[in-house]
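Single chain ahead, written as structure tokens, the form predicted alone.
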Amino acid sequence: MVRLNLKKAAYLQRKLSELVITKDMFNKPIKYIAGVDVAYRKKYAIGVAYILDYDKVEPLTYSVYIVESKVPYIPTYLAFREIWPMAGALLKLKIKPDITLVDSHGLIHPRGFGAATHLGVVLNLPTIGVAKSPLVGKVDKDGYIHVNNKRVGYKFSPKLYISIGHRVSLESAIEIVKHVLRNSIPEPTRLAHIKANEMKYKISME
């Protein structure tokens, strides 16, 4: 495992959050959304993105990136140890996503700078964060979540909490995953949370 410098990475979060877009620049009208997970099996990282119909919200085609984890889990430095994944399995879609939502953060976070949105400044792709528990910031009576005085994100439930990751605005992010929403995950991300944990059974790692 690498020993991760959190004084040098926080000081990274925060000179790359000058560069998060918080308005629409994506493609319209969507066609295409992709939702990225990440599973581990001893010391591997499975990343796998699944694309999507958006209309439909039907399944078209994944793809699968297996890297050799070196960094460990820290919380709030979470993109350092799952870009690589993220990236690589997006990088090899052979349909290019006009949104993608992330299985972490984007700016509910401490630094403004949470794995949704890292992915999004780093491949400048248009981002959601989707995330199952609350990092940071405070709930206001309609749902809206704040942090440092900026409306960043919005609970659906005790269970989803989706934020800005990067040229998506917080209106048309929540619209996104209302459309995509089956049961109480977004069907991208839940398909791709799914396919991550069957890969790790079905390839081989020594």
Contents of the next structure:
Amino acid sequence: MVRLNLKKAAYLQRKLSELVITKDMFNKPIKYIAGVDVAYRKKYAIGVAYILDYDKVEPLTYSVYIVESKVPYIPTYLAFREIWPMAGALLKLKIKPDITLVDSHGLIHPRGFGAATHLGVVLNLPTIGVAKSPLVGKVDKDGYIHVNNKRVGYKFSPKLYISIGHRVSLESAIEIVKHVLRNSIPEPTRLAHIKANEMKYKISME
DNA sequence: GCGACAG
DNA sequence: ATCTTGTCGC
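If the one shown is the form predicted alone, what is the structure of the form predicted in complex with the DNA?
Let us now look at the entire complex, which starts with that chain.
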């Protein structure tokens, strides 16, 4: 297991956060939307990217990328652990998504650079963060989440936190996530999560 | 110093 | 997130 240099990692997050775009810079109308998630099995990290038709909200195809997991999970540094499995799966897709939902926070992060944002900036892809539990920030009476005096996210429910990832406005992020909701759960990441767990048992040795 | 802390 | 079976409830 690698040990992160938290000092440098935090510096990188703060530095790269200057590149985040919080305006809509994705293809309209959206035709393809992706959902990415990572599961773990022994020494392996299994990244899955699922592509769905945006209008119909129906699955089209998916890709799997398995790699050895060497970075530990440390709160607020999740991206360093999951970015390669996620990026590997995304880059294997034959259909390029217009926007991607990531199972983590985007700008709802102490240094404004959660995993969803990190992935978006590194791959220069429009991303939205969809997490199941809070990390930081204050929720106002309307449900909006503020971090460092900036409105960057929205608490849709106690189990769903939406935030700007990269190249998308908060308003659009909320609208897009609502569009692909199925039983209060975003369908793209739900399918990616199911597939990633399914793949865990298809790994032969250890 | 103490507690909290995405997946 | 992972390690793990059955079981309670709508």
